[in-house]
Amino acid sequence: MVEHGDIRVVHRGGSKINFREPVLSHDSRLLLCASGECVKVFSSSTEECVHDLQGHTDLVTGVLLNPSNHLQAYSCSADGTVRLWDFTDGILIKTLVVGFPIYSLYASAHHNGVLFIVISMASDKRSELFQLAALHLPQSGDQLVEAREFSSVLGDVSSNPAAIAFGQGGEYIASAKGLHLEVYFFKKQKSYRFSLKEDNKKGAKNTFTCLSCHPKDDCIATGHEDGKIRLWRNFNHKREYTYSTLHWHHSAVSSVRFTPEGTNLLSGGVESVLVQWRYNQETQKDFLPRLGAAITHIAVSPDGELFCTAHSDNKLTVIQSCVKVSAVIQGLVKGESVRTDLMVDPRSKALVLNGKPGHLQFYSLQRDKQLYNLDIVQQEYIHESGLQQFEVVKAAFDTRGNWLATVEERKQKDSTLELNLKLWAYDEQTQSFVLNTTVSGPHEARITAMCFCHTADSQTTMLVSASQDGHFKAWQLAEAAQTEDEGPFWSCDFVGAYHSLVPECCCFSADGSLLAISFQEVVTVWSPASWELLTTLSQPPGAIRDLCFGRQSCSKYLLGTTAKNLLCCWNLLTCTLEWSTSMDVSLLLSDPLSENMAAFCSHAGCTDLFVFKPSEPRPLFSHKAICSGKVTRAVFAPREEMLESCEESSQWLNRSQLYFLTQYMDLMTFITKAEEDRLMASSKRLVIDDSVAVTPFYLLLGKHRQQQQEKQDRSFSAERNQLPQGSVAIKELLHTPAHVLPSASFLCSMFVRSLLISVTDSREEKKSEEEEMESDKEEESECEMEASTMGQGQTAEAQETAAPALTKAQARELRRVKKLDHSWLSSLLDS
């Protein structure tokens, strides 16, 4: 058995971008947000990801701008480090090792050299008691520095970053937790604590959810679970504090934020409405409704020009001064569960799964960005708890990606199950799927499985659905009648059953010649051409949970998993059980581009992965405890470029990449060490040749330009001596941004030394010049001898047509032109 070796499980995409409050740069051009183990930098205008700041080894828990340099940003992580980034160029400047998991990060321009972090009060990582500590930044020029000097500021604070904020001029810091508000004054080194009752007379809950401090006035705005906003004043006296109440939200206020000038207060909650309150004129308020999902965070740019809201559907919305939405950055939508399987669209190679309620989302794995949503239910979703609405529970693509089948269901209390089977055709003009056929009530009970016939060269398109009513149905694409208005539509071609048993799963063979359907403990094999029952396969007791045909050289095998924790393999040529092994397989799937199969097995509260070929008893790869809990959704996604891995343990990743969803809805994948090193090397490439615009002509001739540049460099080095080693430092000095460089006094001596040329170098230069002059003289004498021999042998006709003699300069230029490489022109003409 081959262990995992150099293969690692990583967050490859789909991480939450709404986990923490986003940060807008000073010029409002860039947007920073925590995303899994990295920090993503988006353009606020184009919505594209500009940089992916990688370096943390655990979840990033906070991002903020450096108060002393607006081109830098701090990030903190549960890995116990704080990292300083130049986010405009994507460069890691410094890493501060704290040694404790950090849950949030704060800074103030009035507290130089100090960061404020929230860490656990106990050494145990799982402790639920947190404290706010002041971390003193060490004065060191090293890139990796230990930062162990910190002092406690407030004890028993909330781990929610929205519950702590700095006040006017950094004079105080406010913290809210539960029913208590605590304000710490730095000059007095004293804190005041204010409490509310658990609920009021009407039963509304007063628990604090978030807060924000006014930038120019002693005022603290707090949000509460009952939808109220309280404005606290005069809180520098324990007994003389006052507060006023604002109320518009009908549920908990998730975020409040003052604008930089303090003229407005922004608030948001589950209503998907951004509310803008006028400060000191609270009766006047503006609304920006229909933002699509509940607001979880609100951020404002330092110049106050842009607002940014984070939403519960993993979306960031950029808003121009509460007037209109200017950009939407949509991440992978993560609901409570994925009812459909993970699928890959054959056309766009996008990951397809449940998105917003009643939708399928198409998510690009390469760009880590949602492409679009497809509205399946086509009904308005009503946000009301306890109300049963249509949900998309099944989906499947055909081989070419021309057809998409979906199943939606709704089960009301004390009513029958409502089912709809919809067939969608791909439209080339709109580049999306258009509804073709709707079948109301395709079965009398819930549909358990659905799949298309996988043959790419088949003339007919077939869909099979199995249901708890004891029947399976075959649907075929029928030609339309002789009318111009109607196109092709789907109809039921065959209805099958087996001894009144319930079919659980179905699967077509790779060539489409066989259909396997499991009826509880019996596996039946059918011929789709004639709908004849070919054979039934016996197996040890236990209901079949998964069925999967082998691929390519292993196409003669059929594999299945049972409820009795068995993995069985049948040989279809002999119709016998080839082998079986005892393992609790939660998910079994095959790679469509190879013979490999993957089995996710539950063991001791974790999931193990085994990759194997049905024809070989020895697994190709195994990885213990890839995640906690069960894995019930996974898919093999084809690679854009095939890997050329020679390691036995990683060859199964050459053609396809395996993605899976954990029980916490995290999208994970496997990456080899060589692939990870290549990605890290590309992220560290800081100097980029931007002297030529990236145009189609540049892309066409870029390779030749690079080859010609290399030849010129070699000829230049042969003609002229190399500069001293300090020239590398000069290059780095000229290409590195000024705010990242050390002080000028430190670089001065090195820079001056790099400009000096030694005496030996000058002597060698004179010697090379003399050698060059001698070689020129020899070439000139050879040219004169050639001219004399040509003059003796030429005829009278040649004398009439002879070209004039070349000068020395023209002859030298002619020799130089002959040495040039013109091969690029032939390749250009051939293309």
Given for the second form:
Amino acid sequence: MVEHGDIRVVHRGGSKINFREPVLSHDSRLLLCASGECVKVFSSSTEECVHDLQGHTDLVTGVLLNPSNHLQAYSCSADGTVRLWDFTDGILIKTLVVGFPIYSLYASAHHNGVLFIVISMASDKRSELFQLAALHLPQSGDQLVEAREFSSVLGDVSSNPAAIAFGQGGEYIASAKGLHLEVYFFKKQKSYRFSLKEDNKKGAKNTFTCLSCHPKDDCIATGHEDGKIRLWRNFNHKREYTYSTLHWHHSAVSSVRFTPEGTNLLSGGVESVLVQWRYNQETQKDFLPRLGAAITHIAVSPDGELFCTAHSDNKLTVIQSCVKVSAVIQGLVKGESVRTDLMVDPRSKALVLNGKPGHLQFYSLQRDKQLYNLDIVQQEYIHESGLQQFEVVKAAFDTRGNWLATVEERKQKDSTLELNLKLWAYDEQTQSFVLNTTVSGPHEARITAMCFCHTADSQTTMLVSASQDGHFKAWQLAEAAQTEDEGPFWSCDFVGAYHSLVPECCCFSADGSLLAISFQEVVTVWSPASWELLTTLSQPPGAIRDLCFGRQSCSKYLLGTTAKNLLCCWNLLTCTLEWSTSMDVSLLLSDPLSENMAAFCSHAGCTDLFVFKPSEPRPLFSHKAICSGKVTRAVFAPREEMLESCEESSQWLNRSQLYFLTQYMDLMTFITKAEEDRLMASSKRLVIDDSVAVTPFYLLLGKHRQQQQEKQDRSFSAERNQLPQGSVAIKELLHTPAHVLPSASFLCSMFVRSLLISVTDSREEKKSEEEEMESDKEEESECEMEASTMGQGQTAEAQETAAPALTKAQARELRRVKKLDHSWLSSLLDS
Amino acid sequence: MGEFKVHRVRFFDYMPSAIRAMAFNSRTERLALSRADGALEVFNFADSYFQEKVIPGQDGRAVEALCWVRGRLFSAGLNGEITEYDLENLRPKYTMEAYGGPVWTICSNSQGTHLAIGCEDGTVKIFEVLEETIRFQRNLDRQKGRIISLSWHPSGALIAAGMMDMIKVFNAESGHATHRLLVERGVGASKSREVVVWSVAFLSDHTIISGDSAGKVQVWDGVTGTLVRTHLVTKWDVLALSVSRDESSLLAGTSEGTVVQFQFISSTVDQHDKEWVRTRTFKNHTHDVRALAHTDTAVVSGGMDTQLVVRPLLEKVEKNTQESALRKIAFPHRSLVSCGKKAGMLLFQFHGHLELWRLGESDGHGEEKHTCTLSETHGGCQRWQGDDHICCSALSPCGGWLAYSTISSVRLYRLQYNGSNISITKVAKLPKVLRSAHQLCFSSDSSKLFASTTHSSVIIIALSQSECKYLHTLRPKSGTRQPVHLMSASEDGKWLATANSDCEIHVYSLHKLKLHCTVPVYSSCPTAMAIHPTTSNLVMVHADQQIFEYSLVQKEYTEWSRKLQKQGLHHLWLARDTPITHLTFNPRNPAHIIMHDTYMFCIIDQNLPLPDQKTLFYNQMTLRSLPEPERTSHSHSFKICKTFQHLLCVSLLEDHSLVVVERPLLDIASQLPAPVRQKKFAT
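Having gone through the form predicted alone, I am curious about the other one (the form predicted in complex with the partner chain); can you provide its structure?
First the chain shown before, then all remaining chains and molecules of the complex.
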């Protein structure tokens, strides 16, 4: 990605969480998953995102628990680095710079000091051939280490991370690609290759899709394109290998996984059913059906208690021992394409777009969480290939978010188009949209554009829809004619046409006094009050693609783009073309909160962005090659709090943020340097607070702490003896509603422990000493790091000078306490 | 290749009967197979799975189990008898009443000294195998409930017996039961039903493996008598088990038509604690798999759907060879149809009766139209006394004589017809020497009947209106004891050729009534042969698909045959998996040889060049697309027609029309009883 000034294009929110297999931590409380350029750490019980592990500068392509320390995790990325994290606290421990894009990462407890990575075969990054290489971890304790010591293990492996797995005791590694399975034995340094026939007579596809090795036996389970699972045995023989076949899935198996004890085999695919096969008793199988969408990955916690499945609709499901779904973490649902535009719900400021089939999803970009789904079609969705279903193709909000208009259509092969226009009213009580009016067949042909009138104050709201049948219609809310209990409903107010041309775009001016509708090459301007054609504007040939009124100070301008690569700006006062410029604009967008306009131009396979004011000739901001391919969907999302940037090039981001969808359905946004720094700092702050680690209550009571700064100066043990009954914090704790607090038993034990004077128990000491031998070292390095990053932490430094008063035993005790789960506390802090 | 008027005959309702039991003799590589009608077949696995011998069945003799003891074959059935077979004369040698009610199973120890049978009354009876016969030795402890299956421990000291709801282990010396292994019943509704242990296998490491009617294959420790593993294989029954010789692989045949393989595999690479793991599943049958054999290289299975399936284990055979192809043997490897060429009549041989049909006139000229006015002689020939099934039959070319043989007698009938009426008269007095025949054949002028009997000898009988007279017995010089399975008389009445299971082909001169010559013995058994009407060359096709032509005058292979051997046959010809079962000549074009197997018939033109390995073998379609002058350069001597499928007979009549007798396998399948109900996906 090209750096441009201090504004960068980043994945921020709404990125795929099903891209790679999720990882459950050893105590199965935390769930790690690669999400865009960061690793997200979720709580597996509350579904909340605990924190992001940020640091990679490109897509994260793999997450893995460190086999030698279960509190650490490795992540690898296409930016060519492997990073080691303390994921409970969100601290970056080490960065290994490899230098090539890494596609996946493997490790085994039996191979100490070696990581296995999949990289491109040739130095050429675009190469389609991949190899598995062993990466020897350098011994140096530095934070940033160059790791250049590879040795190739297997050539020609699949880039699919599910197609490689370690075998029993790390003795061998199995890799599947195409129709071949390769097993490499480390001891003998010998590999065996097994091939399946291309295609048997029944047309079944034998291609491997995924594999998993049994943790205790020499058995490899492979999933195939045709839905079969093969269990390979005896694969240390060239010819006498054998396999048995399990067949339940009707189409490709996308994931197979043995449970840690090897008693069960889990498999999943398009059917959205998790199948649990008994190992060695495969006729007995259990199903967990109706998981919502196709399973893409399956992960099992190290104790086998929890399963986690990733689904194709960007969802993670946490399942308790194959019987109960205990948590669902829903990301932004991305289908093949977004038929509706990207929109922002004026009330919740949530991003609104197509979600599940027949639904609209409301996605909070700030919290990076799906708020809810609105069922538009209200019909049972039947999964069948080739079956045409109703799809939501258009949606629009009015300015205050009181009304939502949706268009759904279904085109079956031979029948006519079925269209429905639905209008939804916002219900304050249920805090959601309620269907008000359904207009079946609002137009004879496909609806090309739809928009609400922008007037903020007027009582009547107006909706205009333009269709390929050559008409545009205005819809208005009318009182029910009969005095029955029915409320007001929407009805057609006006039908307009222009020379039997097809209307393509429509747009209201900011004050709602003008309506511009483009009829192929002609732009017509209407007065919605009287429905009179005010003027027509035309320009050099080329059908109009986009129309946009200027905002605020530029509201006298109307901008349009044409199919002949022109961007035109008309002055509505003079009804003349103000200026025009030649560029292939794929999308024109205006910021509702400022006069800025954004134009996405596709140029040589890439998309460039220009942000400009219609009144000024020079663009405010331009960014070449923001992504490859065409950008057709983008939205300005208003910020919660204004940014105070004064640099000219980044001022346009002050009020709102620009999000866009690339052709691969990645949601990207622009971020300024300052904002990035601020985010980094805020994520660090937690770390610093945590590292002070005085009592487990510290985090909860932290905010009151600052007020009681003077008291804190006293020695630690003294504070302990003084019971904190009277403190404000405890009072607040006691007055907080019980349902918000964690369970009493949990709080109580910690509370009581905090009151205890630690007893130096020699036995325990010894034990804990052993345990902490390794973690000690890390913590030292942490401290170093903190010291270096601590610029503003004056108070914290003061803390540390006070700390030497602690005895060694106390310090250890504290450290032990620190290891306890703080996630609930941090989530409390967040709220 | 010429055009023929074709009689497409589909009214031969031949119905093979279900396969009931199987035994494989790995020393001689012979598979013995018994069918539900009591017939016994022996296949030679070393010689392209050729069906070497057929012993016809008998009404009321259902063979329940088969057992090889060295080269001897024993069977036991629900009629309560043990039978040993005379494989040289193709008849039961003797039967012995077991006095224990119906016998369910028979099993020999690995030393081949004793036989054990399991009886309905709950006894296991031990018979001693003597030189010529067997002798009852003793009973093991009598149990309640029938003995369904038996297996000797390879040491011969222990016998495992599968019963209702349990397996018992007997000490073969003392006769006392040492263990009683209780087999769990099925779940659900079948809980109240007794579970039948259909099959047991006793391995040398004292592991007992059982297959039962609840669909389980169970592995037991025979020393302690404890259950080690249960594999639920099917919802229905596990009917048969078979263990490979090295005891590393086990097969289980189920009612669903599947064969499940289990392998004895160590769970991790370095360790030696092996266990039985279910591996592959073969589904080649639509109905119950009643019989199974595990050869060194293949899985052999048969059952209710009457087909014998040989599924090679790909890790044990070379890839892409003839051995690695799946074989389904649906039809017998000999002709069941005899054709009265001059009279246009067909004789169909069923196991219990014969059908005689006269071909009608075709009104059109298209191949498909064959509106034959058919006249059936009364539902077959009269029932003969006794319950023996027909072993061979023949119709004279003139249509005036009909002969058939069972294992005990030969019958000859005189046929006379005027218009639509047919009268059949049995020839009362037959020469005494004509007791039974393995093959029957009429001379081309219908004046003589040739019948092959013991030691490959041939009896010649002169037929005339008044009487039948014994003329001569032709004997081969080699002193072979094997039966004749092919016999062919020449058109000019000069020669008679016989072929026997020892692969010997003898040619007799009928004028001199003595052996003319013996064709050099080829390693594979001949499956069809005929003597050319004009050149007197003997054409032979063998089980390994090789073709030879032998000049009877010069007593040597002909030039064409030598050329063919030198150049080798096309690999696609060799890759066919059914043997040529019939061979005729085209009198109008002496260079043409017509032969057929189950899936095609072929005309070999000896004048055309032989195909080499690179030429397109099945080239009829490409030839048709070529312009006339180019055709000759592309054509080769093998003209193959696959229009007619599942052929039982292709023969050329006197009037130059072709008779094609088809029996589509689908018709056979439709007459089978319904298979067990299985849920199929998306139905």
